[in-house]
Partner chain sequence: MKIVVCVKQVPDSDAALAINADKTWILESGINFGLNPYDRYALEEALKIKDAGEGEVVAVTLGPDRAAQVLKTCLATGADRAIHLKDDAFQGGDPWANALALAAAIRTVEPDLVLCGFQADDDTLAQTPVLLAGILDMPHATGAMKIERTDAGVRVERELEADRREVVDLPLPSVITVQTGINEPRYASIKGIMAAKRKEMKTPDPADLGIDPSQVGAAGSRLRFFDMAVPPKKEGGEVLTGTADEIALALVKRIRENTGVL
Amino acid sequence: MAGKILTVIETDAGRVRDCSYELVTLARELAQATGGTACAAVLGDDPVAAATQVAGHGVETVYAVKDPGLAAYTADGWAAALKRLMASEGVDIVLFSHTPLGWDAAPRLSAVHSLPALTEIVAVEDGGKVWTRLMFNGKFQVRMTLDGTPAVVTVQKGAFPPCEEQGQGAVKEVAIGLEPGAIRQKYVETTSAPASGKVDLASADIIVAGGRSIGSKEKFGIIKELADALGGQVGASRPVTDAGWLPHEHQVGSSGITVKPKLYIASGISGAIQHIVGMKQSGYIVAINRDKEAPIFEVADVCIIGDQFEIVPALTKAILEARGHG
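Supply, in the form predicted together with the partner chain, the structure of the chain whose sequence was given, as a single chain.
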């Protein structure tokens, strides 16, 4: 294998996203292992500025794929443009981040080649012959091979470090000429959830978060009592807010809020990657879980293996006593 390894760059308000620079790290690693070349593609109606940002990061060529139809992301637009680029450039591996863009576009592109995609990978061996990913909410990992090319891959955010600036690659403008009608989705707008102003987890010093295993809105009281005793805020994993036990603004994680309190207590939360990314930067992390294998323990400073319905009330009592309210 000595073809091209193509990184699909994502931008946010014109800036190249950090996760895209993580992909470039992987692309460079794969290029070195296979004797191939690391390339990147920026798609848009005006992609040259972002392509120029990427060009100084150790890739040989950055394709600035330009078309009025690529002004906003659509699955059809991205798949059609990348299909053409790949056909003309001889690409063996295409790398996306496992983001709302990546999981939407990558399988669509692999389908063009009648192949499954390799989704949410966290490691690679043998120059792209063996890929590793997690399953069952991080409980297990599995290694995979794909019999066929190209390998269309989505990479978990944070699995590779962002690349350093290095060298100066070429920016190559490509006019892709999408036919009108080729894009069936019509982008309307991007919206942000309105903040209620009632809770502000992002600036909280103390957060006590509960998970699915609390079991009901009523039982969530034990989490609230501990948060009150500490003078902190209540956080939650997604199933809690999905079920309506708490409003969405309490949800910590990739599709909720990223928090960085001095103290984060996670009770009955397994530690799925989407939760971890939202709280791992907390100053001091306490995890309570009855499963000693729970991935949450890997990011915890203090691990308590036990039943939250015993531990949490005992802790509330001890905190109140320590503060002289007991």
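Return one more block: the form predicted alone, after the form predicted together with the partner chain shown previously.
Shown below: the chain alone.
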């Protein structure tokens, strides 16, 4: 695999999403290991501005793939455009983020054009010869080899750090010329749930997160009390939000929010890979769990083995006393 490794860029209102810069990091690593080239593609009816943003992060070539049919996202349009780009530019690997867009576009590209695919990748070894992916809702990690290229890969958010700005690559405009009949889907509108204005985990300096072992919505008060004492935000694992104890906006993990606070306290969270990839880049991690074998301890800076219903209130009391509120 010494060809081109192509990152498919996602944007939101013209801004490149952080998950795409994580893919750039992986593309660079693969290119360096194999003697290939890391490149990227921004799709749209006017993609040059976003492509220029990506080029500023040291990507050698960023393709601004332009067509009126790409004004709004459709799996048909993206699959057709990427297939043509792959053929014309000699792309070996296409990297998507494992996001709702990636879930939709990557399998369409793979199935329609008979390309091998790997999904939900969390680690890569030996220059792309061995890929680790999640299976059975993250309960198992499977190491696999990729048989043949070109190929399509989706990568878990948070599995790789986002790249930094370094150098200026070239933007290459590519006119695809899609036939309108090739796009069977029609974009109607985008709707978003109204923001509560109370939770912003992505920019929080301190997060205290609780897991399923808290036991109930009512008992989650100990997590909130500690977060309030520290001046932080309340986070949660997916089972907590699935149970309705907290809204989804509190969920940390690959299917929730990826966070990088200065301090992350995880109470009663075992450490499934989906949660860890969403918080492992925190500055300082404190984990509280009764199970000394809990996976969360592998990424924690401080490991506290014990009963969270004793430890968390004691921490809250000590903090309030130290601040003169005890």
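For clarity, a rigid core is taken as the largest C-alpha set superposing within 1.5 Å between two forms. Residue numbers count along the first chain shown, from 1. Keep in mind that this is a model prediction, so the values were computed, not measured.
A.B. asks: Rigid core fitted, is the C-alpha displacement of Gln281 between the two forms 2 Å or more?
C.D. replies: Yes, its C-alpha moves 2 Å or more.
A.B. asks: Using the core for the fit, does the CA position of Leu315 change by 2 Å or more between the two forms?
C.D. replies: Yes; Leu315 is a residue whose C-alpha shifts (by 2 Å or more) between the two forms when the cores are overlaid.
A.B. asks: Superposing on the rigid core, does the Cα of Glu164 end up 2 Å or more away between the two forms?
C.D. replies: Moves: no, less than 2 Å.
A.B. asks: Quick one: how many Å does the C-alpha of Glu218 shift between the two forms once the rigid core is superposed?
C.D. replies: Looking at the C-alpha of Glu218 between the two forms, the offset is 13.1 Å.
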